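So this first bit is one chain, no partners, the form predicted on its own, shown in structure tokens.
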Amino acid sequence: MSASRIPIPEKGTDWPALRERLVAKGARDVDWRRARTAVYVFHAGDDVLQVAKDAYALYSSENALGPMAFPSLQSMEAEVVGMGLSLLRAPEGAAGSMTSGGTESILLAVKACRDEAASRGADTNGAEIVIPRSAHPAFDKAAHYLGLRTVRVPVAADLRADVAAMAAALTPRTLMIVGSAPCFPYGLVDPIAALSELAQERGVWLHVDACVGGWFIPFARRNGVAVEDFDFSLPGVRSISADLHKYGYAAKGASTVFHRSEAQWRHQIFTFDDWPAGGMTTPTMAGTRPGGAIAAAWAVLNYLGVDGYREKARLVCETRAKLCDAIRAMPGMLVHGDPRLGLMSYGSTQHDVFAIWGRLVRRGWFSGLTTEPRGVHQMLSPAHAGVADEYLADLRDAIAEVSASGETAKDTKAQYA
């Protein structure tokens, strides 16, 4: 980012001072501690809050780029990538890692697809990934990087992926194919097991990006929450990216991307000894890794266990059913598809929707947009059970005032980063 010129003070401040301007630095920002905001942060209770605070605190300086001097973090790490694999119903000798965000899990996964081909003999120069309209942009960054690129074919008319049309998009060139549990957007888990289908027929690897899924889905299925297979249980899954820091409310940074297999998992691995400190190979982009973004996801998900995650899933289960039904009920107003997890957006067919939108963050509500079709954008968490009727109401004010004012935001660009 650019930035004036700043001298770094002369003297230091104490910190009493320092943290009186920290708070008053953040006066601006959504108040997501009362569940005013469905996008960024995951709020699973004050309880969790601390649990992951104190854990990040007692490993802050730590660094997961030495195992030999952090056998703790190694250890740690282990444990949680295990806890994955168990959740995800991997096989026997598949492999994973924890990383800084969805965004890496994603690069890493294309990656190792390409090394793999690679390691076959293949020409990856230029090679596909194809991926439903509504995947995540991290596949075009990753692709950008590793120099692929992204074919995005259009979703089918639930929203959802449409395996014809992505099939008639692959040719010899396609390294992966892309299916999202759920995909970002809409919420709405993709046909993962048709995907499977299509992977294991045409002979290119599936991933699955479930950064939003893959620590609530298993815990919502054992709720009765009808959702389809999406994981390592369908045989053409190759590779799952999931995050922890979102419905693993572990503290940020922290994702995982896990392999069907170990040999698989070391297309992955960077190595490099060609100077003069001695090799150095790591399993992630990054060198250095925050020891407290590990130790807080191990504590928080040994803290909340099967029984705590399962309560956290129904909540939102329980909150995203009960705005559905309340907006579908509301003259004018829709849910974009049948969202069944923590993630919606709904739109109007008498409306602007993007001005309702504006009306609700007038009012202290922040939330995300979607722009095919125009909708408000809620990603819910576990806080939002105490406030779902006092946005509803929010809501009926904001529809009543467009609709008698006539406001349309046309010029309202859609913006999540």
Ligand SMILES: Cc1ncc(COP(=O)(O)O)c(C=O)c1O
The other form holds:
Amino acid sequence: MSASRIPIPEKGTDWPALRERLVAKGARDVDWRRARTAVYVFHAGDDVLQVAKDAYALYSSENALGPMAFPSLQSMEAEVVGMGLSLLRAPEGAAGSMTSGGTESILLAVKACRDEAASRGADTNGAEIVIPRSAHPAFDKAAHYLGLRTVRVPVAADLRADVAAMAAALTPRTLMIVGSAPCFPYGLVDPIAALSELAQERGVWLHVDACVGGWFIPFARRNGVAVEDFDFSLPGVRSISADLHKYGYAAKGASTVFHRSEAQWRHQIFTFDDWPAGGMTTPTMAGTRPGGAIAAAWAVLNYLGVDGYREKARLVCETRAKLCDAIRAMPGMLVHGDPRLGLMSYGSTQHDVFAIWGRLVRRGWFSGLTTEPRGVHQMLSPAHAGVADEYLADLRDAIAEVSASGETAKDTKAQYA
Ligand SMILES: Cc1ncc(COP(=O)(O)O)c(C=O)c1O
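Show the other one: the form predicted in complex with this ligand, since we just had the form predicted on its own.
Entire complex below, previous chain first.
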């Protein structure tokens, strides 16, 4: 970011005073502790938060760049990756890594796919990744960094990946196809089984972006939520990204990327030794890797266990169902597609939904927007269970106000500019 130049204070300040200043700086932030934001923060309760914070603090100086120096972190990462492989029904011999977030996990899966193709003699320069229009921009970022090209294919009428259209978009230059579980804009799980068949038929790599659902869907399914297979049980799935700092409820800076085989995973690794300090081998993008993020993820996984995650998934799914049912019953309002998890987007056939969003923000409810179709985006946490009624009451008021005032998105933009 651009910033004006500020000298470092000549003299230090004591911690209590600094702490006070830090707390004051947060005064204008969204009120996530009271579940007022449905994006950016995944609040699973004060107890979970405390476990993550304490574990992070215990390992905040340790560095996973050095597994020989820190066997502690190496074993924690191996356990976290192992639990993910088991949860996502990976075959024997599968492998994975912890990363800093979904974007890095996706970047590494794309790199591994590209380098594996190159190892077979393919010309990868400008090669293609075919993705649904609803896929996360992390794929475009990965393609940009790695000298590839994304081809975005419009979604089907149900807002999920259009497998036939994706099949038609494949060319001899296609290396990878992608499905999301679920996609960010609508919270819908793409038809991964059909994509898996397509990948096998055409000999391309299928990556499943389960950044949102990887550490959530298996628990929701155990609660009886109807979601189709999306994991390594489908033979065409070559790699999966799954974020721990979303529905794993870990501290920020924690995701996982999994590969069907260790040989595949090896294409993620970067090795270099032509400099004066010996060989450097890193399996992820980062050099230094924060020990705190690994320890916090390990601790929260063990703190919650399957029972804890199932209970959190129950709360999230029930809240989403409650919001969907109530919104569908409001005149002129609709939910986009048929979301089954904790992510949803709702719109309107009558009112300007961006103006409704503006009224909700004014009441302290922060969330994202979708543009195709226009909608209010909600990524729900367990903490939202306690505020759903209040939210719906405010939504009804917001709709009434927008309807009475004839307010449009343009007016909203002016108010918030
Ligand atoms: C489906 C999906 N994929 C990838 C990402 C990127 O994750 P991160 O922000 O951790 O890099 C997100 C983020 O919301 C996402 O929803």
